[in-house]
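Only one chain comes next, encoded as structure tokens, the form predicted alone.
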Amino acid sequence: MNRTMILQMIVSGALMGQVYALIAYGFQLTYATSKSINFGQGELVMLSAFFSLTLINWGIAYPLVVVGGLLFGAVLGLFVERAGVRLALEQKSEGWILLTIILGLFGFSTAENIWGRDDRPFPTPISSDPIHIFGIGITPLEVSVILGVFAVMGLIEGFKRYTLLGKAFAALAADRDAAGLMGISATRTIMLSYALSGFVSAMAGILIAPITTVGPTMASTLILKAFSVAVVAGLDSGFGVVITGLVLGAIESLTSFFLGSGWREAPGLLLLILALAVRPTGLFGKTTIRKV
């Protein structure tokens, strides 16, 4: 077997693997502060990729494309939740999961309405031709990738770390009893957590949508692949999901290779399966202690 071929197969799967850990990293967002996740998030990434791709027909510069489709996406995860998570995390139950899976079908549904089902192409500026180092073809397409995954989720991170609004977030995630009591409104810190995941939503979207094309299933089996990444990284570890994701993808892009594209999805159920049965807090996340 040619080893380039190999290595090939690894660096491309592992670049694409970026996506599955920036919408990983969408989910960490919102179960941080709130322990609950959108299951409709992949509808988020398509709405925002069909969003951009508008943008793009209407005549307008990629860079207001790329920003535009951004606040949509912010503006999207505020929708859910305040439509589908905020009653029912007031009333303490769990209906959320329910909400949040009926918003992502409304979602597809309006996407086929407006847009059609037919796959879309998507312009863009950056170009589609590899460029060979060591024998390796990357193109930049797939730089600009992994740049803007790395891009987004430090610029969240540094969000988190050194501004008040995001060591609020960070107090909500250690103990929402306590930043309470210290005057940190757990409403408005989800608010953001959730608008933080629609940014993050909508930016994966921009980046894979010239890759696979737009339409109305261009993130069903991404999202699938997202939260197998989450669970077995952690729902807690944004460097988790970085490795998690490379592996993840590098995994899927050889299995592919040596066993056809039909086994191209079993690494990551496999995963997530063997995640829950040995180790539910994740590789890399935190066990926690309960007192009884």
Given for the second form:
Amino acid sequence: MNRTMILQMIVSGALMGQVYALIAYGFQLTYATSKSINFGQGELVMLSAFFSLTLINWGIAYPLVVVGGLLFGAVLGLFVERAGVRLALEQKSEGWILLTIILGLFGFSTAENIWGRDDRPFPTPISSDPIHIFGIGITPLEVSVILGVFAVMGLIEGFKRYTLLGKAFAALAADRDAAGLMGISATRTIMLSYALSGFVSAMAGILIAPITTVGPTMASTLILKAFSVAVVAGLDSGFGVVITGLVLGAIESLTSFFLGSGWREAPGLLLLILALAVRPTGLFGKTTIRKV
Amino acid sequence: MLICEQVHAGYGNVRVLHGISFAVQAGKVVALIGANGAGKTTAMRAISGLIGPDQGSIMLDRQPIHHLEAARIAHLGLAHVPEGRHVFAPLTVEDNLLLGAYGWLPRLFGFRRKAAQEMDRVMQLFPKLAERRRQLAGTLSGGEQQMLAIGRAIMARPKVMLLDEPSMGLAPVIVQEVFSIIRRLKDQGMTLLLVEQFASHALAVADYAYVLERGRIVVQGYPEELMKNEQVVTAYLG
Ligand SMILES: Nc1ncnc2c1ncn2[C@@H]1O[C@H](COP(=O)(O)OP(=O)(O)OP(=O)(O)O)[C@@H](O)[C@H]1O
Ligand SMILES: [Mg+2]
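Same protein, different condition: the form predicted alone was shown, now please give the form predicted together with the partner chain.
Next comes the full complex, and the chain you just saw is listed first.
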């Protein structure tokens, strides 16, 4: 067993972990404005990937496919907000939990009906021939994942920090009534946050699809790990998810190497349980997750 | 400018306001006084749309607003400085002020430049805030937070400003300062509805006043009249 190989495991795992981080970031976006999260977000990842694949099959150029896929994700996010979240929030109920789960199941069966149950390859112009750096092989595809994740998160964080509309996100999160008094519409801001979380999910789908293939179940384990990352990092911690994702991804790939791939999902679950037991506010976070 | 007629409001099954009517003319300062739990805060929340009134009408500048949500009412020119200040604690002083002007600033870019003039005005009024521009609002003292809350409302360029117990929990010197600001706003022609539990300060700046008791307006009049009214004096000025 040599060092390079272990390093290789860590690097590939950590890269993969950035996709968990991105989806976890999607949870954070809606949590910040509405204290609700979309439990069907995995299905958004999957549906957007399928949609993008369809665009590819229609012969549309890859950059346009990405744009189309992202917009599709944003629209799905808006749909989830309208159909599953708004009414529940207006009635101050926790009904969004069940409703977003149901919408997720609905999305799952829709995907099966339209695209079938098989996993399909997702062709991409980005190469998967590894480049070797210090003996560690990294594929351009993996690099595209990390660039994509950082680009999207950087863009949204910049939006939140440097535009007035983005500052309204933080204002709404901090004090809902006071935000209303400033003329910040909670409904519209929450809509925007759901659109952004859909956008982020679609990005995750497009980035991961060439590596994992596309199928109705492609996001089912992904979402669990993203959830672990969100809970461990805290639902309000911004970049905490990046570090947590990095670590979880690395541990995962080591676990599956040393204990066998059947143990691959174990660290994520273990981490989730530990986090909930030891520090329900998340390592980087402040507020607790009630009743979730 | 602001007219409430027969407004009923409350929370869930608890009725708090039982049909109150009052008016605030443009450029005037009107005080609403009353004991703890009289319903002063509830009245303000009903006006600004934080709670929907069950009955009655509220007009802002001849436009009915009682069916609108808070954000819409804010856009129509009503600024409410809530009880307990409610500044955005995790945001900087500057961001708090910018958000005060959310109604009329561009949402994406160029808002800083557009807000500069208004911002300077507020900073002149509250030099302390200028010093603490980049400090998080949650780390300000109570008095500074109150100044910020008022400054944020000024940023909105409102037609009417509601001030709910701006002196609450502040040291006497700071209370003086807050009231001198209120006087300045009045001199600049701002229309104000002022809620105070300790009535003497409020009556000193007000043009007209209403006394609220258990959700009903029991006395109203010019400050000089109220200051001669025995009941009012023993209950609120003694
Ligand atoms: N969120 C709420 N839910 C239920 N009842 C409430 C709520 N807020 C206030 N009340 C009740 O409404 C009544 C009036 O309260 P309100 O806050 O309007 O009084 P106030 O005149 O502003 O008093 P204070 O001088 O103490 O601020 C009180 O009896 C109070 O218990
Ligand atoms: Mg009150």
